[in-house]
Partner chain sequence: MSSAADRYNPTRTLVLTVVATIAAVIFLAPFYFVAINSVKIYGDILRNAAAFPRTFQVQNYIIGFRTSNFLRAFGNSLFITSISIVFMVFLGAIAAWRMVRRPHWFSKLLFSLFVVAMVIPFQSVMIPLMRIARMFDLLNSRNGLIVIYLGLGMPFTAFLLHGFARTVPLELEESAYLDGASTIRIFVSIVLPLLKSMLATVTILQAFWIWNDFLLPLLILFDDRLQTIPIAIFGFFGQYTDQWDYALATLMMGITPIVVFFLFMQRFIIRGVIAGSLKG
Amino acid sequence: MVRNRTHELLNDIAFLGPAVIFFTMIVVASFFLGIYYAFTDWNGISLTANWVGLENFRTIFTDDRQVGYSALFTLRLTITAVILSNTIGLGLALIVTRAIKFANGFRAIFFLPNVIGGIILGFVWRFIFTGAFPSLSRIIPLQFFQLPWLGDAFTGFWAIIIVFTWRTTGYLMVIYIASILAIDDALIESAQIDGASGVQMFSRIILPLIAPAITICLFLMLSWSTKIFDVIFSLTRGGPFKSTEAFALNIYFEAFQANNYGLGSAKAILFFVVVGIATLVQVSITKRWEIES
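Present the coordinates for that one chain in the form predicted on its own.
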């Protein structure tokens, strides 16, 4: 018995040990180092870091106006992206789970953008907004193609929403598809026999039964949209005039371009706390809705 337990322990160490070591070195150690640097004036280059206490956090709340704008922009982006991506993802899931031709092909097409990296997507759509749309406007005289998509704060925001929603919708669609297909067909057939309309079937049967999927999709979109970096970096780089600078991009510029690594770390820690609280509140609310439904 003791020999078997020892053998199992050695197997666990052999298989899990390297992963635990690398995770500790790359993630855990970096996290605690970031907390330490948040209370220093380290510039990311020098060998010494002077302890400044809460000075970095005071600077965030009193002297750095761009932080407030970046936070508001991230909030607007998050609310819009969460609503649009989940609505479109659920709508597509409802369509492709019906008995239509080429349903599997449509699923693959809708999911494909999620496979492409955010940086690549950003550069592709940058070409579309600045090159393809102006060319199309000469053929098709629509105001949509003539808008300064990346040259204005308003259109820049919606350009990011278009790209980000296009990228994430397919992933959410797959989750909703799995949840819809798990619904017992007998429930749907019984509702149809009782004369339930499509709206009633969706609101009274489908929506309550896919509540766990809604919780997951809301959590994923809340996490992705608040931490969005790659799409904005490659698409607008925070411009024009920092009007599309999300909080994650603000942290990057502060730490790695302004060489204020201590202040950047303080922003990152504050960002981590806010996003953590927001996701916990969202999960608790949607979980309660799951039980009630």
Given for the second form:
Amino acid sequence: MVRNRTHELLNDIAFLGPAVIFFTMIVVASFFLGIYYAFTDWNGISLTANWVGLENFRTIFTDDRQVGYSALFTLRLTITAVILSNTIGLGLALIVTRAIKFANGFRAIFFLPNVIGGIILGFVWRFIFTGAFPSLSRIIPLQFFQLPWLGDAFTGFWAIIIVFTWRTTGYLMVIYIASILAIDDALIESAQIDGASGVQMFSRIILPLIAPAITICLFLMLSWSTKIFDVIFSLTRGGPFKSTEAFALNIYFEAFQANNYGLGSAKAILFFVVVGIATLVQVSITKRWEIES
Amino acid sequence: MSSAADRYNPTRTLVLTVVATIAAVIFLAPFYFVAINSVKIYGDILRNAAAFPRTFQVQNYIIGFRTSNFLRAFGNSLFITSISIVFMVFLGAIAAWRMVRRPHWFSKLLFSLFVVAMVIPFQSVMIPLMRIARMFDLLNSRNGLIVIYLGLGMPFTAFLLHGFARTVPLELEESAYLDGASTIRIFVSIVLPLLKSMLATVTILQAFWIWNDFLLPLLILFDDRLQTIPIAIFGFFGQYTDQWDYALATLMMGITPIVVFFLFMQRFIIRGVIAGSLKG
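In place of the form predicted on its own, the structure of the form predicted together with the partner chain is requested.
Following is the full complex, with the preceding chain placed first.
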């Protein structure tokens, strides 16, 4: 029996050990070290960091205007992107699951942008906005092509939304397709026999039945949008004049450009808390809605 | 859902096909513009980006290929992605299986920590991570970067495989155990084959992440010789700001490998995305 217990313990160490070591060393250690740094003035280089108490948090809430702007920008971006991507993704899923030709081809095309990295996609669109659009506007005189796309805060915001929606929609569509295909044909047919209209069919039958997929897609979009970095970094670098600097970029610049590692850590902790709460709230609300419908 | 009634409605099918086609054209347009302009001379790009190329400037590709050191970046990306994945998936699988089979307090604690860790944004740990990386000598090294990926990717990997390991029937393992097989033997010869489709899912999801990841390699690798594809492309753009002829050719080179991979593995990848999301 004793031998058996040592045996099990050895197996625990052998099987769980490696995962625990890598996870602890990288994630757990960083997380707690980050909390410590949030209360210091560490500059990233010196070996010592001075304890400054709540000073960094005071700076964030009173002195730093940009961080508030970045938070609000991320919020606006998140709300817009979550709504747009899910609406278009669900719309495309509904179209592709109808008996149209080349459904698999369409599905692949809509998914395609998702497999390419955000940095590359951002550069692709920088060319579209600054190279292709001005050129197109000479052939097709649409105001849409003449806007200063990456040149001011308003158009910059929408430029990011366009790229990000284009990138994420296909992924959500794939999840919606799987969920729509899982709906029992008999339900749809009996509703049709009962004379349900297209709108009724969608709101009373399809929507409630794909509720779990909606929860997943809202969750994914929420977590991708709040953390958005790559696309903005290559598209606008947060400019012009920091007007498209999302929260993740703000943390990056604070730490690695201004060398305020302590202040950056404080922002990083706040970022985690806000993202964590937002995610929890979203999941619990949509879960409740899932059960009700 | 492709119910009988839909198929008998040719008008609606036509309308939907047209809508889908328009959407597809919009989705593909950016790639089209990058592709046609990547073979033009600079003046032609500025003059009319929409026009079909009059020339075929192989030169753009040659210069882009050399300046960005594309082959080296490709090799680095391939090395870092494949080695990370092999270790991550194997270590994640043995941990997940152990957590399922021996659900003692430590397994439960570890599992909850993994779930919490999945919500932590990378930007929330990246600053102290630089300190940890320096402490363990992981900076400016491909192996160091791999070690960091193992840590960051472990929660999601183990979480997904945990959900799947629960469905592996216990009876098979028990009879092998009674036959005197060691735990590792049982895992390799019985459990691993049963987990195969889920291992593929995890591999695909994590491989896309690592292959396309930008910020972590940017922070960890300083040496040009260690650059991955996203870093090489970023560096190229930093040097040749809006020098579109070479830049677009380089972008095409960055896009091509992953798109080819996607087209060949399409069914597999989409199945992986669905399986991964439904669990997560």
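Everything quoted here is computed from the prediction, not taken from an experiment. Numbering follows the first chain given and starts at 1. The term rigid core refers to the maximal set of C-alpha atoms that superpose within 1.5 Å between the two forms.
The Cα shift for Ile13 between these two forms, taken after rigid core superposition, is 2 angstroms or larger.
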